[in-house]
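We begin with a single chain expressed as structure tokens, specifically the form predicted alone.
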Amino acid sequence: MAVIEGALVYSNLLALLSIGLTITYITTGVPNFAQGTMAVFGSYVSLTLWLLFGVHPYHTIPVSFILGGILGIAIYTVVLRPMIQKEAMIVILMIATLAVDLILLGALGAYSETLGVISGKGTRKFIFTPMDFKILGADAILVISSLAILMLLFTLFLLLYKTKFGIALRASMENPALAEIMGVNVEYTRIFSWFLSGSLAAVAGTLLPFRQEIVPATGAIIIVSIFAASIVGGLSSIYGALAGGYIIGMSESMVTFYLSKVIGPYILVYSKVISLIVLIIALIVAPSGIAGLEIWRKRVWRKSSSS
């Protein structure tokens, strides 16, 4: 039982990261490296306030919030939008975004340093399950991923079929160039989504470090998984993106638990290579990700014609 829900709190989390990359990736085209580095950084805001403070890290998720929408509207703004404005390629565009994750890996180890010397205590390696508490018999993790994921669905579905911002950010999603001619103002919803993206990310890094041990390097690390769910979700559809997070988080913490059984327990060290197997598997079956299927274009279709 506890495997199952660290599985799903891992899957929970890995869905946040997975949207917020393909919402990025949807309104300016591009993959954004980055991505696991903005969770770490979530991390140690939560951290600073614990050790600085005295805040429980689950009440910093608001701050973390703010502060990582901040980080991704600020990715976007200096690095990315004057090199879109020049037409750069889209691999130098995502060369960028790596050159943005090395920066904030050196920035955050250095952190890291500052704030061991300011507390006193070990920065470069922590953990957060030893803070957790039961939530109705349940581990509080558990519960608070799954309702940030609900909450998140709730919010974003008012957001993109009842709202006249959320029309036009969906129209700069399908076709920027025709959204501008109608009027819509692309780079509002381009800044909004950057801001959306950070956000989701640094909110799953406040809650990662309750699954496991996070170091500045973690983001180097994870940023496979997410990947790996965005792709086998697709990258053109949220929904994929979501369903790509469940698939690649259970695939990788449940295989590798029943593998450790039969092998050991030095396999845990290589889970990162399910999912590059299950990304395969998935290419294979369908190209374009789950997105692509026939099957689930009409059913999205459907919901937003009927909306």
The other form holds:
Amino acid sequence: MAVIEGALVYSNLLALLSIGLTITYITTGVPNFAQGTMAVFGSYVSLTLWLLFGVHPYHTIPVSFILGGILGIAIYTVVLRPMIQKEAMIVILMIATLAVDLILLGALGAYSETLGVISGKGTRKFIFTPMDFKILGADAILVISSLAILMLLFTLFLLLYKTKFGIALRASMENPALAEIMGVNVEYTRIFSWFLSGSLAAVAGTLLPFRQEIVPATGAIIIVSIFAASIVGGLSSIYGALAGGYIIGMSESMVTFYLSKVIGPYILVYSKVISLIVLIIALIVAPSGIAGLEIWRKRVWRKSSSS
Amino acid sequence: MEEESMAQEFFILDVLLWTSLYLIVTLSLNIEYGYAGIPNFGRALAVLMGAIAAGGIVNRILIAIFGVEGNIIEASGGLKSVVNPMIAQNPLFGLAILALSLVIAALIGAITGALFILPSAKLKQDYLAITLLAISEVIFMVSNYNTAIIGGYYGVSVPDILAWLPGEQRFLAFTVISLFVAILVYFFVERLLTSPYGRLLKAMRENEDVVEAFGKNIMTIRIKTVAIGSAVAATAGALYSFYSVNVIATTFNRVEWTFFPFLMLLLGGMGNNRGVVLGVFSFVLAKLFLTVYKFEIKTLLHLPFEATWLEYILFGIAMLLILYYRPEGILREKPVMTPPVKQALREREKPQS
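Alright, leaving the form predicted alone aside, put up the form predicted in complex with the partner chain.
Next comes the full complex, and the chain you just saw is listed first.
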């Protein structure tokens, strides 16, 4: 039971991260290699508030949501937008996000040591698990991470389908050029997507230390799972990313767990191999991800033709 | 005074050694990305393969020959104490080990490179870059955690191929050997890329459909190119292992062997081997300067953290500045002057004169 709980928590967090990655890919066309380190940024925001002011990590979620969003906007407006305006090639933009990842890693590493000096505690490695408590018999992290996903989906649904801004947003995701002609400011939707991506990553980062140990370089390790989840989802729809997050999260935790029972506990450190295998299978079977599978297209077509 | 000149000498040798190691890797990236336009975000994997050739394969061959007992970590230590005295007696034996390792490194580099690029058959450029990075990162993690391959984070020892030389001369001799290999690689890459094959790669980079229309198979060209590139990069991994007389998987990380080569390539100018030399040399100079004065920088600026983090920030910013202000690098790519091109240019000038 504890294994399934852990797997669910991990899947929730992975879904948050891959939804973030997917929306910025849809609006700006750049796979963001810094997504993992953006999550670790959130972990350090919460660690700071906990160490210096004694705020419980769960109460720091709003702060890291906002700071993460600001980080996302900064990455887009300072680094990517000037390059996109110069019509840089996609590979150049990808290398730019790799550079952002390295800068963030350096900044977080420097910050973690500085924080250690200020607070007088070891901050190189940390984990929040001892601070977790029970809600109705389940670990609070399971409840909170599931609530985060549900709230996100509900808000996104309201925003995308019930507001004018949401319609503009969907239009500029589908066809930016056409949306621009119709008077939608595509720039706003891009900035919004980077805000959302950064804030979701930071919230996932606040919750991640309840499940695993965090070091400044954790981002480089989880990026494999984030990309696997997003590619399995097809990098083209939010629901695809959500499903991808659960497929990768569950298979990574459950498959490694059962393999460890059969082969031995040493297998546990190779969980990322499972992500990679699922990623490669997905690329061979469905190169455009589960969101691009034929069955969905047919259903959408039937719906639109019958109405 | 004496000490200062020693330190200076050491610094110069360090610059030359790292220039040759990074030159090999960056030239290999120039073949793949600079010429062929394949975004190989998994360069570190080929370098790791070179280290596996030295620490995993050649070590095991020697362990089997000399019958050393124990797991790879212990046996490699035992092997060192058997083989080093033999090399001290017979320098040629050391060079033979090096040559064998370089050949094996190139071979398994080529094989992994050819396999590694297969996903590109179905993928767009950005998906491909992600997949290559993921494959490289996962194999790096496995060889870091699994101590049975090359000792993982504990590492294994490799024989000192220059055991017949005393300490300070060993560094000089090893630098000369690395420079020699790097120069060989430079001329090989230069010949390869000024041949019709190099122009085929450039054509593929600019427009794959045109190349296909001329009856070339894109996939074959890609497999060949990444195999050659990875073979070249793997030799750097083997050389580095023999320089540091041990192999620790943790050193073959993404920042040092994928990101930095990209930085050097873009700094110098892609599609241009002289530019690569310039890019590598300036980067190595800056990097070693930061390494040498690490402690001074830390105390002078009153940094409460290690200067390594500062290095990451600075090189990340440097990359962004290059990408924004000069994506073509210090030296621009020039067209290859083949005899027909020269003739055409001459004919174009004639009517004007």
